[in-house]
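To begin, one chain is listed below as structure tokens, in the form predicted alone.
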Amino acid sequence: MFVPCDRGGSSASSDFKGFTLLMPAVSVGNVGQLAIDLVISTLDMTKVGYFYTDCLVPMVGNNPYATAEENSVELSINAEVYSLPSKKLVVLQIRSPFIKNKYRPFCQTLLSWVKSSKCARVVLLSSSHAYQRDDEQLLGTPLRYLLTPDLEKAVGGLMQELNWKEMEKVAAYPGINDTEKVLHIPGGGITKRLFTESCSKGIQMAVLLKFCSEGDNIPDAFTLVNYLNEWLQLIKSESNNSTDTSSQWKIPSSWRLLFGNGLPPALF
């Protein structure tokens, strides 16, 4: 459930109406979570408050976006909001994998947030294995998009406008019967699941994903981020005719620290 922060005595606001809620899978790369701290640090987004769940590894370190000495003791969890008023946006950063078979009770507790603060729509940033992508997906862009029938009738004109490709359904049995078709997001986490009963439970939601594989995924992250801001215009080019907003993108504190310390000089 959603814990708002004390700041100076008074609690920050839980009523989100007609905000997209903006959130990450703990998918392959953590691709999702790395184009979050991207929007979090580029647009400097206050922290409203905790999403609490037992559904998370707990965890606690200092502040991500740090910038400077007198900000950076602060303390973040597993999964905090952050919030942008004058773009009705909300963020929910998820910082620690999930403890087995608390996929669905996270799910349910989630959508059941996201009902009650009455937020317009639900974005979703994921990746998926490409090495296990199939004939047609290995074509063109490695990005993909799904949305809900709610959010299909207000925004799939757009996307068409966009030319983005729609994440295809492959044989639910291949080589047997190739007429059956399922929706399968390896490495995806939670995403399949979190999408289903969305649709199931009538919530405009729009699953944004890239196919990549384990390893330095800086620049898959910049891909993504760069693939949402085409549609959601979180920031605005500097250039009139590029679409390509990657230099603008705030890189934030916590990501000097992505692989450790470099290897020390004795070691030659």
Second form
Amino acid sequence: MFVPCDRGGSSASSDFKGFTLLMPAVSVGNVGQLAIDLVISTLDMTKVGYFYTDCLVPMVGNNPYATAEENSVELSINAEVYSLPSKKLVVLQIRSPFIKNKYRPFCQTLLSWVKSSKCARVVLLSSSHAYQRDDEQLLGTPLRYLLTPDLEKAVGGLMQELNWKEMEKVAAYPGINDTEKVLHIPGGGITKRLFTESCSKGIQMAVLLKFCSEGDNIPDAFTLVNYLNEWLQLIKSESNNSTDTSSQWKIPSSWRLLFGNGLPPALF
Amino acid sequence: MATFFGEVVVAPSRAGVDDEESAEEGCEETPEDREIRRELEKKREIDVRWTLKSDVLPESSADELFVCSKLILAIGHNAAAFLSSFILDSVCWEVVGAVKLWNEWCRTSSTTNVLPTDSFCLFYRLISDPTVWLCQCSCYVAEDQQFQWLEKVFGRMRKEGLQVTILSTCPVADYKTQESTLTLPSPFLKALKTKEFKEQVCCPLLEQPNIVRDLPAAVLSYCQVWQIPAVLYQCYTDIIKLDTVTIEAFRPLLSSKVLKSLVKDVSESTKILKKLLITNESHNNIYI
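Same protein, different state: after the form predicted alone, show the form predicted together with the partner chain.
In what comes next, the whole complex appears, and the chain from above leads the way.
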């Protein structure tokens, strides 16, 4: 359930009518979540509320996007909502994994919030196991997109212009019957469930995903966020090469020490 | 994944759902599966039993909210033992509730006479000021039970005027810092507070990128979302079992505003602390 940060005050901060909701799927390498971190910290978005739910593992910490001592002390929880009215953008960041058997209720509450908040469309950032690609997918770009029929009508042509590749469907019974195809997103967490439910509920949703493996997934996050930027133009690239915006994304302070602590000095 | 020292650490896969997803797709859940799942869920349900004297009276009071100004919550054996030795005694405090729960690591007993080594979750109330509450929770509350725990405990309390203090411990190896953890003077305290908490904090605040999980995090999240002033004192220690050094690490908190007026005779405390540990040792000694 969405709980705004300041209650009783103006409801303007939680009016998302016509906004684009950007959110991650908790998936392989946490690529979606890392990419969302880059968006929030680069656009300096304001926290407007919490997504309070029993479906995620609890966690707390201080402000992950702290830029100075003054704003470092501000408690953050496992699911928070940020907004940027000037770009009609609302972002849901998820910072912890799902509790077992809670995927289904989470998708339901999320989609009912999308409907009640009147968001125009949802963009889901996700990832999928690189090792499960088929022969065709091994070549070319590792980025894919998916659009629900309702969004397809609105922006389908644009994806052609951008020369984007749609996520391939795979045969349901390989070798036996190649005509029946299904969507298969291994390692994508709730991606498939959210997407198929959005299709049937008439919600405009786009899935942007990258094939990757677990490890240092920071480069994957940059690739995915640049991919998103090609479409939504969240930041303008300074150079003429429109795809290279990597240097302009701001890495949040909480990405420090991703690979552990310092080494004991006695070692040397 | 291999670390710098060569040992192989299995990184938990963050992709999650695969097994479950494929199982769900493969075959529809049979009525029998559903039955088992429901039974299991029922077994894992948390049961909070309030034993307040006023509750015995009319039926309607069962739904009434408790008025509580201070709630001090000790999570884990060491934090619970700290309260036992420095704050709690049977003269000034009365038991007002117990949480019964069942999960893979813990089964709490239904009695309120507990040993420090038992797993239990008990609520106490100060007799001279019934709005001051203590909770010792030394049992493991599983991820799927934490939300329920919050709803059932905080659901019965009035949120206005409530202030929450949480004490907890965790391994120093979880602490992220520029230095090596070997050079850290453990045990040490770090604090996290909600936006509404305006009082002085007795120790440095927890720095990014450190995070806190489990029940302490669940309680603090609840307080942040529902705008209840709350502070968490997390003790980073290298001994996870009950031990005096870790318990003593909480000592600076005795001078905090919330605990200052509740501290009992300290000379007694040391004796109680020793007794707690002796009881604990006899359980771990194979030569009894």
